[in-house]
Amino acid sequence: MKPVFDKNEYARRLTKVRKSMAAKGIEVLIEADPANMNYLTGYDGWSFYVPQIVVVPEAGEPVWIGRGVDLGGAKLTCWMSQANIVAYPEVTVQHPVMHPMDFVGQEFARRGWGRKRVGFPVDCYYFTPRASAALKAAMPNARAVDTDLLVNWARLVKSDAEIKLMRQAARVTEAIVDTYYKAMLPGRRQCDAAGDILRTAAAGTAKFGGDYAACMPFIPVGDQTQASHLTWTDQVIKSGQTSYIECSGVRYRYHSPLARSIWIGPKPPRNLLETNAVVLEGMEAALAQAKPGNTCGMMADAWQKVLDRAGVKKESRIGYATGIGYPPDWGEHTASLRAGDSTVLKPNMTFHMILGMWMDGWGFESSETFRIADRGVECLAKVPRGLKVIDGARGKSQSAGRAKAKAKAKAKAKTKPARKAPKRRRA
């Protein structure tokens, strides 16, 4: 193994976060995101359930600090040399008493950063109210800065070579969304079908696999698609059901999402034939605005005019950047596609737009993971959009539309009206 990027593309992100560092007064940053961490020195491990931070000094190479039995890993994935690769003790792992965070913080005198302006971390999954006070109470002449999600947003301007995986994950998606159609089938239980679209997520393509996902794949089925973060049971799949999926292919820790529905059976009802029109028409309205100079809020208000028009209500954000993720979500935690949002969307910025209508008994969702190009918009995966119709008893599947106009061909074909002569137009 190892680091995914070479070293200038470490160099370039560090100079981004040193530059936002120093607009904050921070003289030493510390992170416990795993995705920021990922970010600065490319260690990726299942590690993030104990303390483990990432040290960024005004200068030189980022410091990894982890637990013991992660070191190794650590010395395959990052790009520093190993001076800059520090273990903990074991024994202070989930001890009473003891805490990682008190060898940190004689890390930070033996380095001379005890006095420093630190930068901690505040709004973070993976560091404790524990670890926070363990850590100033080991370095108690340190000036504590808050980080205010500073590496997240440096995240948010993507590099071509994490475009590249990104197109690449992006098409692990689409084997996921295409295995979904094939394996939701009446009789079938969930979980069968769910243990498909796993196999298919790590397997990835011919040319390169796909690793766990950030999220696990939300499969709901007939009354269990109006929640908006259900998994998958062992119920029986039943015909005159909607589902739909939400998911992700992943490839060196970078996400391209997509959510896509079905009807299981051969005639969907009228209410989510509406919704699919609905949905599909806003979607298109939110991507012409998805062009550099425009905001985050344009494309939520173009979204909103779609919604008003056809009387339809959505309280949420329709989307998020995206781009590294771990448990437990693969979002950024910066802009959002919602109302009054006023970044500024910019050339290889990323986004997960979730169209999710949640209705009482029933629900549709539709997505795109997008970036913004140039000139207009990148959707990286490529599949149709729109309602899926799977009609299990005939071992069929075809989308809502092209169902409808089978149909109506059909009748017009049995009805067969005389032929009229052509009207004279007028010059």
Given for the second form:
2 protein chains.
Amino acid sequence: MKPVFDKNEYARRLTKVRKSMAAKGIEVLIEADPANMNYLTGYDGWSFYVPQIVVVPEAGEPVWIGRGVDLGGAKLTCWMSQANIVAYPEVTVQHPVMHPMDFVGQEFARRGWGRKRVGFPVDCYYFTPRASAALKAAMPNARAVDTDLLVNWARLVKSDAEIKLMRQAARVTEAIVDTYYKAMLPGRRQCDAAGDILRTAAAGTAKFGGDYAACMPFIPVGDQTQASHLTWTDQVIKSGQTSYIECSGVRYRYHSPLARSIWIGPKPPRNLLETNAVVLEGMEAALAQAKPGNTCGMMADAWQKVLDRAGVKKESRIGYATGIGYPPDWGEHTASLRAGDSTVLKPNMTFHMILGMWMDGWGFESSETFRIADRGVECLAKVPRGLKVIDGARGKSQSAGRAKAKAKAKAKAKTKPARKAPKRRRA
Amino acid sequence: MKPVFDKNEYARRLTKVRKSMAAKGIEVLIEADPANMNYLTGYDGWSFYVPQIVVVPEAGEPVWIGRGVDLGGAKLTCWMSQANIVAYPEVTVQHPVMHPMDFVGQEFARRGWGRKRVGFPVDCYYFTPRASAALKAAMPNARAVDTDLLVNWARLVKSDAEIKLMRQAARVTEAIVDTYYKAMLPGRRQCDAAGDILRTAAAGTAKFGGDYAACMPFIPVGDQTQASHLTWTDQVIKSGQTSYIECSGVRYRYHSPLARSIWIGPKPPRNLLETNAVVLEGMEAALAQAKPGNTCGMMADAWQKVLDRAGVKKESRIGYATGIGYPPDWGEHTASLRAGDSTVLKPNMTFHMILGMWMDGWGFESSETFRIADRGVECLAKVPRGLKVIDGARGKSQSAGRAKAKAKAKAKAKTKPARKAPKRRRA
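Switching forms now, from the form predicted on its own to the form predicted in complex with a further copy of the same chain, please provide the structure.
After this comes the whole thing, all chains and molecules, with the earlier chain placed first.
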């Protein structure tokens, strides 16, 4: 094993991060988000359930500080020299009195950082109030500054090397969705279909393997589709049920998420077809705004116009920046595709636009992960967009194109097809 | 879908938790650990990547407060009435200025909790310093008290209904390890074997399905085994490599983790067989202490005696309480099997004893998840313990029993076999 990128890539990232540090007056930066740690050092391991950090001083290599049993993993995956891979005492792990950050404070003092302006994470899953308090207590002369997602923002524009991995992740995503379409047959248990899907996600393609995603695939069926974050059960799939998948292929921790919806049975209900038609139209309208110089808010506004015309409501944002991810989230926690978000789109920014419509008793999702190109947009995974009809009773599935065409035909037949969609929505 | 347990089970849990609240002078308890939220309410969804809490007042039902798009999931999985399932405004999600906890403070005031002694989580992955500060600012007249893992400790002794689910999880664990033994053949990519393993984990058994585990399976091969928390790569498995798996079957979020090691090839190296022999002896010595009235520390001491005699060092604790789990951890963060831990063992406590030996360039793991029985101990998964030899070149695998017997025979042939194991260890 070795770090995924060459040293120049990591050097460019450090330069970008240090520029932001200087702007905020941060002399020493603490990172505890595993995605940010990976971005800065290459570190990759499922060890984020114990305290661990990467420290970025004003000059020199970053320093990885974690648990002793994870030194082996850090040495296999980080690009830094061994002197900058440091373990805290094992006995402090999940101890009622001692805390690893007691030791980390000493390490800071040893390296001359005890009186610096130190950037602390305040909204990261893996740096708790207890960790923060322990580290501050251990270096009383440091001045704590809020890092405010500094590294997350540095990740927003990807390098070409990162885009290459996201495209590979999209190949895995395509394979996962293909498996989903084949697996969701009436008479099978949801968990058996989930097993097929997870197998494809790990195995990847013949050219390269897959990796675990920051979220489990959401594969609700029937009334479970009214919820946005359910995984699967061991209930038997029946004809006459709707389902969706929200999943991501992953390559070296880079994600390319995608959602698609299906109808299991011979004839999709009208409200599902109508929602499908509105969502596809809204998707196209939003993507038409995805180009350098426009803002995230402009994409959301274009989507909203289509919804308003159809009389459909959805309160939640329609997307977020994506890239490196670790559980529990493949979002980058920075720019959102949401009204009022003024982030200006630039080439090689990557977003997951997720159009989830969670109704009373049923739901529908469709999404694209896209890259802002020099002009316009590149959707990473090539999967036809519309509702897929899986007529398991006849042992065959209808192409998404045909389902979409049918929906469009229906939409044409009536002037304003979506106005009749069910009233109650909380999407 | 419906809550997994009957209302009486949840009522008993609340009684237990309220007793601890009273002892700490907590009038209103905030829980943000998804395992604790599940324990109290049944809530199950992959929504812990946004702020969400369960609140336990002194009397009445707990209250679930989360994101609007997750209301559907909460209503499908929680046992409480709809009045106690509440959403904060969607626009606050991952917003640069607003925070969901601003709203939660108002909800607290509305319910008359604004001046109470409120228990705040301080060491939970999903309640960050920013969330804590926002909620405190939103109810300036409340008195904040550290909850100090109060609900985690309530989970330590399981009910019979919980044990039933953990035994079912162990059936899935057995199936996963069986798949691992069959999948790890020379010439295959690690990711393809990982795919087989994840399929079994989700599909479960013919009787009931599996669920996602709080940790991905760790399936390092070759020099990756020197690290404790690596998952898999797409490298090709070769004859002459060691590997281990650490995994867990899951049933309704209840885990039964297990680790086993293999040698891929005709003839395991001596240091691996010697480590295997020492670990098995230490495992038996520790399990002999696993009975009501003994302490966690006594189990660790029994293990340590075996290690000392063999001249082998391992600094990390050898286990922890386990049960309900969500990413990133299936440990309960309470009692540890570690020298000095004075937790007294009681019937229906459940632990994962994990003996991981991470050497310089290679590693070995073996573990058991066990229940303290009325007298002695019940290991939940029935998987032979010793090193498994997988001789893929000959297309067959040697039974663990035979490998263990061989190791024992070797051990007998020399007086102190393990003394010659490699010097450098950092386990």
